[in-house]
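The data below hold one chain only, encoded as structure tokens and taken in the form predicted alone.
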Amino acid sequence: MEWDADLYESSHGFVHEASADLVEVLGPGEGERVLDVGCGTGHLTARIAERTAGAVGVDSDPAMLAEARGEYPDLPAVRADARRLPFEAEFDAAFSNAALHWIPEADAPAAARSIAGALVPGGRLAAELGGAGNVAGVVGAVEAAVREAGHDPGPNPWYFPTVGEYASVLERAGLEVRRARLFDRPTPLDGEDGLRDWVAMFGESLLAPVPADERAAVLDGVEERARAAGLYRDGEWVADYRRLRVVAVRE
């Protein structure tokens, strides 16, 4: 997925902001080593920056990363896969919000492999993801709308896993899980357009089959059917987001 980091960050900070209280839970400390999988734009990178000066954000999108690296230039920002991280037990601690699932099921895996290795013996990790049911509401009113339109839906482009499913993934690439958490996260949409804006940054797969000339018309009936389904609120659109969250120690 190409990502469109203006419109990330003009619409869209709720995805950092949220989860502002994640630095606390990874607690970085002076002279630690901390790598951000899937960095973004550098908003979290940078807080933690303020708390240990061996902070370095990695992202496989160049567009994240020219925002990163323009809004931060003293903040090392690397490409990477995070299936493919290029470091060896060099990070004394790892972090990562809302990248992770991302990366389909088949992969996740990899990226778990990947992390681990990228930790010293006893290194930790905090991140959080979508969990299983996240925007439920959100996909199911624009595949419906996407069917009413005449056409079938797009691949679904995320990995939303329970608790249970998560936990033996990391487990199994070496990584000890002390805390894992799933919870409902409601969240406002900016704007009247919030739900529109939303689609269009995050599930454009969803509705690649629909011809550019009938996307107004099938973003109607996406709205259409959110509110039926209670998405909309004393005057704003909200995500029915559901985060899971853990904490694990690489073994």
The other form holds:
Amino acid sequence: MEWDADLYESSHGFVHEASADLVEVLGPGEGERVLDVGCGTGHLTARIAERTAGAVGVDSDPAMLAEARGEYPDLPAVRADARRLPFEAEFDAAFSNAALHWIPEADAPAAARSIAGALVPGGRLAAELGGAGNVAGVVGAVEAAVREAGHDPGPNPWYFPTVGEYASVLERAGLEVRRARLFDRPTPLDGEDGLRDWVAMFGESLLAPVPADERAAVLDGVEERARAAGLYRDGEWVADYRRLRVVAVRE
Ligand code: BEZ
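Coords for the form predicted together with benzoic acid, given the form predicted alone:
After this comes the whole thing, all chains and molecules, with the earlier chain placed first.
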């Protein structure tokens, strides 16, 4: 998937704002080298960099990296795939927010090994990703509306694991899981078009079989179904986010 970094920046700031306290969970110390895996537009990497000069962001998306470099020119931002990080035992800690669920289930072990390999022994990982059931109501509404329009929905691009699944992926990669928690985070979306904007930004893969001239009608159908599923409350759209947070240590 290619990102529209400007749209992400203007309409989806909640992604990093809601997870800012993950930086506290990581607790970067002065002088620590910290790798932010899937740094996106770099806002949380910059928060980490307020605590230590050793923060480095990596992302596979050039548009996101360009945005991060423009906003934080002093922050090292490297293009790399989480499954093949170019680092060997170089970091005291790794951090990741809202990125690891974009790595397909089949590749999750490779990403976990690569992150573990970037850490020194005893180095820690604090990560948050979409967990089991994440945005199930939104995805259900999109899939139903696409079918109703006579198409098969495109592939679901995300891996939203359970605590047990992800803990065992991390353990097999040599990371000892100290904490893992799955929790609901109902997330208000900005404005009357918030749901359409979310689907347009993130749901391209599901909508891919729908021709451009049918998209608006399908999005009307998505809204109708999402309302029926209770995702419009007190005058705003609320996405049914569920987060999986893990803290693990390289053995
Ligand atoms: C998430 O952060 O959970 C998420 C973001 C975009 C698409 C799907 C999930």
